[in-house]
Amino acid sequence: MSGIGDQFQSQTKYHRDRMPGGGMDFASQPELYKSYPDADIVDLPFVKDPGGLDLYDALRKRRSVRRFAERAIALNQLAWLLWASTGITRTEDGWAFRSAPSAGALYPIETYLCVNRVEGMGPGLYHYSIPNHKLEMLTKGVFGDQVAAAALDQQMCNQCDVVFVWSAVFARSKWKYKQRAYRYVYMDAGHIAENLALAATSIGLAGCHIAALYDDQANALFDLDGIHESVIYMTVIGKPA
């Protein structure tokens, strides 16, 4: 029996003798940054090398985590996360490179931060800022049960340091490629949660990704409509115990 994702798989299809037409209007092209001008910021240092271990080393020992140490991460730990997994790398001609590589470059996951324990910083729920790197604090509070409770009640989300939570804003992808669009969105996002993997285990960190979780419950938490912009991934991150 077909379900709806085979109809999606098979309506989606590109094929040579009938591409979908039609140009680019770059009057309606979406913008690629959310920001949130009155919330209060976060600076972030950039850390150009934090050491640790190698590229091979890094993909050998990689492994999911469930289980966390109560010690906060650092700063300057979470600041390399934010940068390795989605940050900017250089800019060419008026064009910004990012660290994951993104479908049409137009990069449509956003990332959020609930910071259970980071030192030098408050609980809460944060954007990151791509362009400036830096976080815009969106609720200060203690939110890991909630984030938990989003995500099937995995109480890793509470006892972790700091959950990364994805969400896509659909309409970036969508000027260039349409209902397509839905095959790169989620593909983007892993890309910056495998970046995210391999920067956190390369200086210690560990993780897990999940995305298991109710949709509705996420976006509450990040004020968002889940039609144009929605949560669609997440990431704990830790020491490990």
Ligand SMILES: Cc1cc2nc3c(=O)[nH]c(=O)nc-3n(C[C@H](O)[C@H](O)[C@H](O)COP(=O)(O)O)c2cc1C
Contents of the next structure:
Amino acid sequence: MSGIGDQFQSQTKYHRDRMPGGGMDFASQPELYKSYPDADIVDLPFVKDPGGLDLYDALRKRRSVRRFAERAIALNQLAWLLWASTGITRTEDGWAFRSAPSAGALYPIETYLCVNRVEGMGPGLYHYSIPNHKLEMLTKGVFGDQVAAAALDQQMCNQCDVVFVWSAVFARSKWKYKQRAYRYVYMDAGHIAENLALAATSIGLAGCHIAALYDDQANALFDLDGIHESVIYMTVIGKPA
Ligand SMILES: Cc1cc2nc3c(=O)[nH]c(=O)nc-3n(C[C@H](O)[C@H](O)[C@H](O)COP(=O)(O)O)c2cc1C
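Starting from the form predicted alone, produce the coordinates for the form predicted together with the named molecule.
The next block holds the full complex; its first chain is the one shown before.
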């Protein structure tokens, strides 16, 4: 029997003799960055060398951790994790490239945070402004319980220090790849999340990726419509218990 996933996989194949046409209309390219101009800003340091494990040890030691010590991470640790997962690493001919690869360099993934405990900033929901390497505060308050509820009641979301919440702005990738874009946005999120996992491991932190979500509930927390932009993935981060 063929379900919607089987149909999607089949109907988004590339065939040498019948590639989708269309091309790219630069006049209608969606914005690469989302911004909240009225939000209060949290400045983040640029952490060039956080110390810690080398790549071999980080790869060897990374594992999913779901229980955390009740100890806040430092703001410079959070800044390192944000940059390492999806920060800007280089600019070529005016185009900014990031620490994680992205199909067509179209960068459909937005990063939000649910901060439970981070030194130097209050709990709340935040958005990472990638071009400015700053956080934009969306809503002040304690949201760990609500994020846990949106993640099929996985309590690690309120016990950790911070939840990274990734959404996809599908139009950025669909602009070039049409329906095949839905293959790529999930890969992009995976690259970003694993950058985060390795960066966290390298500085003695740990976490767990989460794809088990009540989509509508997760989207409502960040005021996303679930069609043009939808939460697709999360990672909890903290100091292992
Ligand atoms: C796409 C994806 C989704 C996941 N979703 C969850 C989840 O919702 N809850 C959870 O406890 N672990 C989740 N995990 C973590 C896996 O269970 C874990 O990576 C796996 O058991 C292997 O263990 P390790 O990460 O320690 O190597 C997810 C991992 C991936 C890659």
